[in-house]
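Single chain ahead, written as structure tokens, the form predicted alone.
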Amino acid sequence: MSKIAIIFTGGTIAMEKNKENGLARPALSGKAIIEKISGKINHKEIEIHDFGNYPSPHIGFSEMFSLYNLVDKISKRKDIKGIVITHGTDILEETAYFLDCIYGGVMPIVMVGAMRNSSEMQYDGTTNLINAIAVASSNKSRGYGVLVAMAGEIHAARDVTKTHTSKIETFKSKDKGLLGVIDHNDVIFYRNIKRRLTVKPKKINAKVSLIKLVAGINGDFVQYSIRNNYQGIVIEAFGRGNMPPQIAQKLKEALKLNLVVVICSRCPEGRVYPDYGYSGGAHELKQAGAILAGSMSGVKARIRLTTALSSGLDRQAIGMMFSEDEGLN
């Protein structure tokens, strides 16, 4: 094993300003990229790939899962080490927990991306590659599944969240701490993670709606999944997962069509946990059949869910995996 592919999919890395009215657009090939890096980097076998130029908005699960498709057929080549993939930071989350929740290899896959577009002086494209083709490179970083390198510093994929809308050290894993640190090129890892479960969907068709509780709201959200042909529904509730009795009243109807509804909390730290009787509270909905997801953010336990569904697994099955996410299995 000796390459390292590069998988180029867009995003702020990929960018430049427009010189007619100063706004950043895509711009780059990864051709154009790896010449920014030419005599920085100790790994000198590179083989590039681009998978496309995606402001990261554009990207969908269509698009996540034939990356995911060429992200399997590279894993499975005995000449390459590990694979590094390019992608624009605004859900650059998503698509990594996506791959996490499908990759089932040790081959390390570190997604990677830019704050800054490279016409800026502060341009941290090139730094943050580097550091993930050192990441990617490393015999350490072998069996952690999907991790992000960003700013120096290594993250799994399924704890990771873009927390500030432009500084460059904008990714943070919260209370669960990031595995370890990119410097002068030593990979350092802190602690150690247990691999989840992983599924493997023949393509992605499940629907599933993410709705996000405030103060007032109605059941309407919850009755537009049911009424159209939902498969799952995630709720960002209040707190330890508590919600008003009008929305536990319709997601217990969406439990007895057979929807499977996951309760989070839109708190950004702490879990959900069935602590409150009243009418509303967690532990009611527990009762009626819903997962509680943990400490897993709604945005991630929604890609969780839609592969779940997507694979075939039937609600005991994705509680139980739920549970084995959050380690209580």
Second form
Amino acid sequence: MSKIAIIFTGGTIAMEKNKENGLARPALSGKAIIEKISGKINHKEIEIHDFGNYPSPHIGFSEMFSLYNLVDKISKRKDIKGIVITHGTDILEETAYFLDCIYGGVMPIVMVGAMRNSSEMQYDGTTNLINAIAVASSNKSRGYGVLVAMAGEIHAARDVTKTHTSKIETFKSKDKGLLGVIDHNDVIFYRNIKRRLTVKPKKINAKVSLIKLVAGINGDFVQYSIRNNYQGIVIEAFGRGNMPPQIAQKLKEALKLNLVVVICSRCPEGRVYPDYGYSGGAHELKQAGAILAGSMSGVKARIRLTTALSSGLDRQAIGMMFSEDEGLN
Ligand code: ASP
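What does the same protein look like in the form predicted together with ligand ASP, given that the last one was the form predicted alone?
Whole complex next, starting from this chain.
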């Protein structure tokens, strides 16, 4: 019989309120969460993996890479048809995209969390988990890479982001829109996505900084990245990808030293584009060798660049990868 493997990593879905101070903290094991949906699932079809009980702000590349290794191992098994990963919502989109950059298989990988902990009336962990299991079980989900199933919606790892600090319907794919929905037990995809190139790092060892621009910013953080042996810098620039001349000059120095510079926008939607010819405009940086990341967010571009540099890709290959991500080739 084919089963669904559920990897429990923690987050609010696994939290309850401490009786003394009323604060949410990690508490529930995978088994305890599964007991909450008992009667709604066939237990023989579920396999539990307790990976950890992390609040997601405690998760970094080392945990993500261990999680990938577990996913990779399980995805090669013939008795498993899909994998669900429970996760804190704060950085869920980063772990989802990290896995998506590396995982090249067709078995569905579905990430899920909750915005209310298990002591709260509106605990959304049970419905979300049942929905995620439905998505992971569906043949329709094969080949989509890593998906996020929250609040009845299905999103692609690349496009999804947490948009609200507390609302249950916080995950959105903005310009791109959701991929599909889960309606009762029906899994419906409204659109297809083109799979992206995956990379195969042996470990995650590239240092990549992400710098969000503010009015009048100078080159100090770029200088810090150069001095501390960062191999890549992602810039969340203004609008179409523009910046003050001072930081642009420093970035040109970084490019000469062979750092890979990727430019995104701090606008939540839309693409960067070399429209402007003034000093600090995206065109100047592109001419100097920076990569324009299209509509990718800074957070996702940092994951893409880190996994690519850790896999040994050079600037040209990384540039082609970002163009391919954007559907340009
Ligand atoms: N702070 C929590 C976490 O990311 C939020 C959540 O899971 O919803 O672990």
